[in-house]
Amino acid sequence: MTATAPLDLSSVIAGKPLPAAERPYSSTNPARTADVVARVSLAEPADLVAACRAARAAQTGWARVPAPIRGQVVANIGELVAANKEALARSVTRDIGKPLAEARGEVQEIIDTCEFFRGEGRRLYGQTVPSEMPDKQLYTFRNPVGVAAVITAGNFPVAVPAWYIVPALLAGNAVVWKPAEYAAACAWDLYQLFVRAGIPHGVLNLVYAGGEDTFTGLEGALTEGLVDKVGFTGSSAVGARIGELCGRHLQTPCLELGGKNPMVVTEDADLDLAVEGALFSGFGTAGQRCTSLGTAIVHESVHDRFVDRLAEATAAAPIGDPTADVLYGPMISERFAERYEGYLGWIRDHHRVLGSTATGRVSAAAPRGGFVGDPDAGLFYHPVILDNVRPTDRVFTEETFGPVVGVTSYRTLDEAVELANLPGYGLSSAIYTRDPAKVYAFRAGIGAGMVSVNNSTSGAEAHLPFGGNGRSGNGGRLSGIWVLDQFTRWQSVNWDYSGRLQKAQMDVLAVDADLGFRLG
């Protein structure tokens, strides 16, 4: 991809940008570290702060705006995105390195995502409720929370936000978006399409920060009551903070966190399918997600043809420059890619390492053969497979954010979807199998949120409820009319027009024999 000059950015508060930063941060392109994206001006946490006092005073002017026409403003998005797809995904890839098709498809994603909830502006139902009494009506309504506060991680720098921040403005609230700022190019694009699309100016800001910045300016932004939802993807260790924090201000937090997404092959499972979807959610994006699979526990009776098969394909696999044609590319940044050094630290002598001749970064001391590119220019990592993997190892209770695949065998349906339970997490799972009995035994047995039949770990669909449970999450869900949940409250009303004071469970109605009613 050719290199073009970088983009100095900065906050934007009320539609009003912050001044510029002396020692900005400097977003590169993974795949070819030298070419720095952007200079990020990063915010103080007096800036966040401030930025949710810009939402709270934007928000009630918008929540007045009629719901069917916030969804003509979502439909308004949608059609810049598609408009402008090819080129945010090329920014996507240059930010993150994901591999173009990747890009493509999740930009699609929030493309699906806004023709969901144009139509939710007309939907946003309430209910009208029978009384137990007479001359009284019951309804409920759905009312927006106020003022979210959302951040995001980078693996999905578009795709993700536009899961939090398309609902929230569509349910009338006012959003302060925190993106990651080693993404910091595709975020700014993605805001531009958002402002162009017709919202006002203070209902979406746009705050890059430091981590630690950024929980000290929702702690206070918490105190001073200017936020009313906290939306959250990252690790679970950040997540717990979060969660932490929310609690003390009586406040739940939609946590969308990590996983280690377990994948059970069975004895009659099709293999060839089976690696073909192992390949992909084990190793599409370079393992960076957070439904990529974690271990494969494979029936005992096709370990060997599984794991046999697995290894001859990632093998072959392509990998390298994100803009050709190949299986993935860099790891994402250089944090991470050093936090998967540590990961690969866990490997211990009873594991089998497969998929590749080495481990760790790919280089000329290190080469892989048909890499694509330059390896010396990026973040680019050997794919790993660790089979004879223990439940007491590491790799296999916790998330391994990178390139690498655990396999365990397993002889019972039941201890296989007790493995898949042991780490604690709960996101996403899947089965292979050609038995429905089998598919419902594990659906009914495993405590992922999402469950996948023949299909791999990773994917989602802009109206299936996208979430997880345990150390994946506290159970709230994005996507399709649940996530309307995390951004609306429900209000009831009754209305008596009978004239006089009725009181319910002391006023009772009853049946005399010959069916008339009186009052008991």
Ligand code: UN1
The other form holds:
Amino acid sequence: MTATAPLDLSSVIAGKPLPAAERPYSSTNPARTADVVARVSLAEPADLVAACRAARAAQTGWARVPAPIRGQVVANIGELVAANKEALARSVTRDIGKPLAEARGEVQEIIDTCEFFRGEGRRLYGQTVPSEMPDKQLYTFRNPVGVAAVITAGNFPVAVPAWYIVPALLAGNAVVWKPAEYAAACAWDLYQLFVRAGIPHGVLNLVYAGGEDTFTGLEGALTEGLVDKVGFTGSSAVGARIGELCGRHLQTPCLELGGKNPMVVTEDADLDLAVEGALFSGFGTAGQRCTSLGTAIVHESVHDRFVDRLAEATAAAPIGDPTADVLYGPMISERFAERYEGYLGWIRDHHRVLGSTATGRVSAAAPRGGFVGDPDAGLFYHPVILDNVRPTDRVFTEETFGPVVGVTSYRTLDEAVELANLPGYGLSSAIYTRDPAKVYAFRAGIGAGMVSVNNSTSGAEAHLPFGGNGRSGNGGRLSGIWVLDQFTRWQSVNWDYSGRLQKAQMDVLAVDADLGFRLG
Ligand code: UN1
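Okay, that's the form predicted on its own, but what's the structure of the form predicted in complex with 2-aminohexanedioic acid (UN1)?
Once more the chain from above appears, this time first in line as the rest of the complex follows.
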């Protein structure tokens, strides 16, 4: 990766950059922490409120643009992202250390989202509904909610924002986007592509802000009635706070939170396939996806073979420089690395540690065979497999954002499903089996919003509903037509052309068993 000079970035409200404030923040490349990617001037809470005000002012005009034309702007976004795919992917890799192959996949996810929603501009269907009375028509329309505040994490710093912003804009909303400050540069790149595609000033506003300031600003904007929908992707703890805040303002946010995603491996599973799936979903993005594998729940008869093969594959996997062909690169930022070290403190004596010779940071003192690049330059951690995890262990019940995978065993499928549901999250899940009966039993019993069969817990396609239940979210779904329920509200219309007052439930035609119809 060639070092380039750091970008100086600040928020943009109604097309105008915010003057540098007193809150400087340096965003660094986690694979080479000496490489400063961006110097970001973080906004104050009042700036977030001002951005929502600008969005409010711009929204009505944008909603008046016919939906097929808004769809054309979405098509432009998709084409611009496609034309800049490699540059945007490299920007993601430099910002958060995701391997280039994954970063390219992430950018493709934006293109796929735009491809889906460009056509939705010519649909956004409402319905015609039969009336119980003559000379009366009933209809439904999808109306934009108004202003959406979108707060996103840095592990998918461009794809997940696009999951919110693209459908929100298509449906006629204005957006205030607060990206992760530690992924500021790729957020800036994506924002520029939106602007060049023809999104008018004020319809999309970019606000860089720290977590607490965002919270305070959001509270102010909600109090002033400037926000109609909050979209948040991040931890369950912060999601709960946002949910409380929105609830006080009678709003239902769209919350996409953590996961402790289980993978059940049955006695008849293709073990090589299951190991491949566990390796990718356990360690892809260094285990920092909300869909990352939490615990592999393996039938006791194949447990030892599965663990041995997974340990072997993990030990052999190349780790290191994310611009090379590696299983994973560094932790996405200092904050994530520190938090992950806390999770490593949950390892107990009864755990069998496999996959590495050490559990913490890869360094000259704790080297890893086959490491690609210089481990001391960045935030690199050993992959860890913890066999024998128990339901009472914190590593079993809590999300552990990082390269650690738990393994436990089960006897009956009912027991496996119970273990899979036990942590109370419910985002993604997987089962590896050749038996359709087990697939159906698992699907019906699992509390997760997403179920993979003979595929990993991560890697959802961009047009299926994405979202979770329990500690993973409040039931909202992103992607495909389902996300429209987040960014539109149904309006129903009664149109009476009878020329008289027809009263619903009172002046209706009744059915008489013998006489046919009669006026009620
Ligand atoms: C996330 O981690 O927040 O299914 C999103 C996946 C990706 C998206 C993950 N398509 O792993």
